[in-house]
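Below, in structure tokens: the form predicted on its own, a single chain.
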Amino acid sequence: MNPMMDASGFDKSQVADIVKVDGKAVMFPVASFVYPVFVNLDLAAQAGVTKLPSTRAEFLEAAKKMTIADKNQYGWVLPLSLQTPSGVQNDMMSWVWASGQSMMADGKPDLEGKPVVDMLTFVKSLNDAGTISPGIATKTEQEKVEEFVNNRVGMMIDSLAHVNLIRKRNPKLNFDLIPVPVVENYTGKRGLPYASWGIGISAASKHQEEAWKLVQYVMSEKVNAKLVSLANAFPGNVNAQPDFVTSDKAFGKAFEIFKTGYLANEFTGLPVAEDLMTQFDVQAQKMLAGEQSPEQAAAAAQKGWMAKF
């Protein structure tokens, strides 16, 4: 869509994310579901954490508090089941672009850079701890939102569109909302990991022009505005303010995380991304089997990856 955008003085800047291919612009975000860290607040006061965590010390300190396995109550809960292998995007991935890091250089996988293999060295840590709730290998997300209705995890990373099923499930939880923690001294916006509904034009249509001014007009401040509202999900443009975060506390906590940071998924437009996924899954599996070391896991999950590219 680069040449629409350039052609029709489309302004960029309105747009929450723009997602590429081979440096192209294929797709905007018209309306995206948020991945914030909820925090079970009983649990939280109970364990003496005053201070809901904002870095990865942090956010181990509170884990391990949390943690009391006598009563199968856990810090953090990390579903990596390699049926839905999308708990390496939202639960792993998400610590990386958090702090604004990257596992992609220059178009290919990085995955034996720094950031990863910190990101994977820092899961490792919350394992040795033992404050990941059992069964990591084969847990889905259904059932890691489960175990935190259910008063059994302190703390997850999950959707924004389970808030109101969260409520059904449990209307006596008492849970908030926070980013997910970064790496120490950083200061910079934080990456917030989202899936999206997205809008973008097909290169084989005949209507590109009219094509053109449907996405312009969906991705109006006053158009996506009232969409998002509909869908509970927060606004592709960036001047959007969808009602529902006036209204409703959880969301409106959310929506300021999301206007202070930005929308970050490097796997939004990677070639067979789940494939991807569960290559990674698999090397992340052995090395909290203590098979292993962080750096072993980027280093084979990397020969997989460049495979694929």
Contents of the next structure:
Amino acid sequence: MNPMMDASGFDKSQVADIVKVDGKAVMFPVASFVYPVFVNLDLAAQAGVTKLPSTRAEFLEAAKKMTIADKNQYGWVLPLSLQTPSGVQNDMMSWVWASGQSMMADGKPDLEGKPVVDMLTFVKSLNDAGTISPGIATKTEQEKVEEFVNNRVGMMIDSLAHVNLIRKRNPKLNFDLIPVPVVENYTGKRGLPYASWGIGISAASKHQEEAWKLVQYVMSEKVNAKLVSLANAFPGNVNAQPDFVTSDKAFGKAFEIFKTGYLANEFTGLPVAEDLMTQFDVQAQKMLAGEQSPEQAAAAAQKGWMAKF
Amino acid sequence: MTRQKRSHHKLKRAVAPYLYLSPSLLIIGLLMLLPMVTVIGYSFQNSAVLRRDPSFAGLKHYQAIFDDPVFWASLWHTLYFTCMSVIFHMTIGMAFALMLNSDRINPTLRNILRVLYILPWLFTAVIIAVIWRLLLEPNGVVNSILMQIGIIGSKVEWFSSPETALHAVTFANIWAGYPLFMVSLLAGLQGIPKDFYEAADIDGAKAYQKLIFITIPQLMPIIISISLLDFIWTMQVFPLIWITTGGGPIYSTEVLSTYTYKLAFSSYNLSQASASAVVILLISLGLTLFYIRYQKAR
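What does the same protein look like in the form predicted in complex with the partner chain, given that the last one was the form predicted on its own?
What follows is the entire complex, opening with the chain shown before.
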């Protein structure tokens, strides 16, 4: 869409994210469902966690405090089922993006780089401390939400789209939303993992101009605000404000997180993204099973990913 | 009748059977042969389905899957899963069939047991997977009971641990599949003439001797037929494994069906997925030919 954007003088700064393939813009997220950390405030209070975690170290401490294994209560939940390996994107790589870091370098995977190895080391430390709810290797996203809803885990990274579902399943659940904690001393903008409804134009389309008009219309401030208000999602146009953020406290808080950070999901636009996640998932599982170190897991995943690029 | 009329009549008689068969042949051709031939074709192409002009790949994709250690692990897991399932389906099915056929059990209790024993057969694979996932989850009922009676000291992650996952899915499949054997063998047991047992009683045969020398030989045709069919069906089980473990943890429950699925719908490597599917087809075909030969010999 680069030539169309240039020809029409489209203001790129109004778009929350531009998904590129080989450096070319191919998609705008129209409506985004971001993934903050959900915290069970009652479990946090019982565990003596008075300040909600902002850094990885604070998160580890909070998770340890909230874990009472005898009561089937854990600090964190990590779904790494191979059936749906999206846990790699939402629950693991989100730690990398939150600190403004990347799993890529020059358009290629950089899994052996410090950001990913540090994230794996951090996840391993959470596992070694026994703070992760058991059954990681077969746990799905739905089960993760169920455990949170039933007061069995203190914290989870999850889609904002699940707020209403969580309230419906347990109206008494007292929870809050916080951004994904960052590495020590990081003060920059936080990357916010997200899933989205995207819009782009097929290269084979015979009506490129008309399609571009539609894209501009959907991405315009007022129309985008109206659309995402109906979808309970966050806008693709950074100037648009959905109506639910003023009427709902949780969505309002999440919207603040959204506005102070930036959308980050490096899997969007990658070749065979699900396969890449599966490969990373297998290596992470091996690491959590004690079969290899974080460095070895990163190196093995890097080798597998490079074969796909 | 003229010569021409006679030859026309002969032709009609020769063609008629094929005309009667044509609807079935057409359906078999469209629904079975065409997809099979297409998949075999894909396995010899590069970028099958994904490109309009796929090039000929020869045996490249077969070489690729044979070089993949995960494929061989999947094959071994498939064999373990299938053999254990068939053996236990047969053993449990036989035990329950003998129990239900016994005159020593109260008829009312027998009818209740008959309903209970057949229950697993009524559930779909998805329900079975959900039931066993709930029962065997680390905080589930099974761990709780086993810990209370002192068999295990801590929670076992049945489906999430590489050491136990394959045994756990095999167990779930055994539970789901034994009623087929039970029903078939019960029908067979009811068809064995009572005279055989009466003659054995006169000769002073013991219960285990009657089982070995009368019951099992009489049931052998059923046992072999059902075992072969069960072997073919179990080898292709997908939903139960996919829903319970997704082929994990790591690759510990990867079987040929999940391996093929991941190649097709996770890697989008439809050529290699087709090659893997053809390998499954060949194994199933071998077993099917064995089954047909056995049926013909009977």
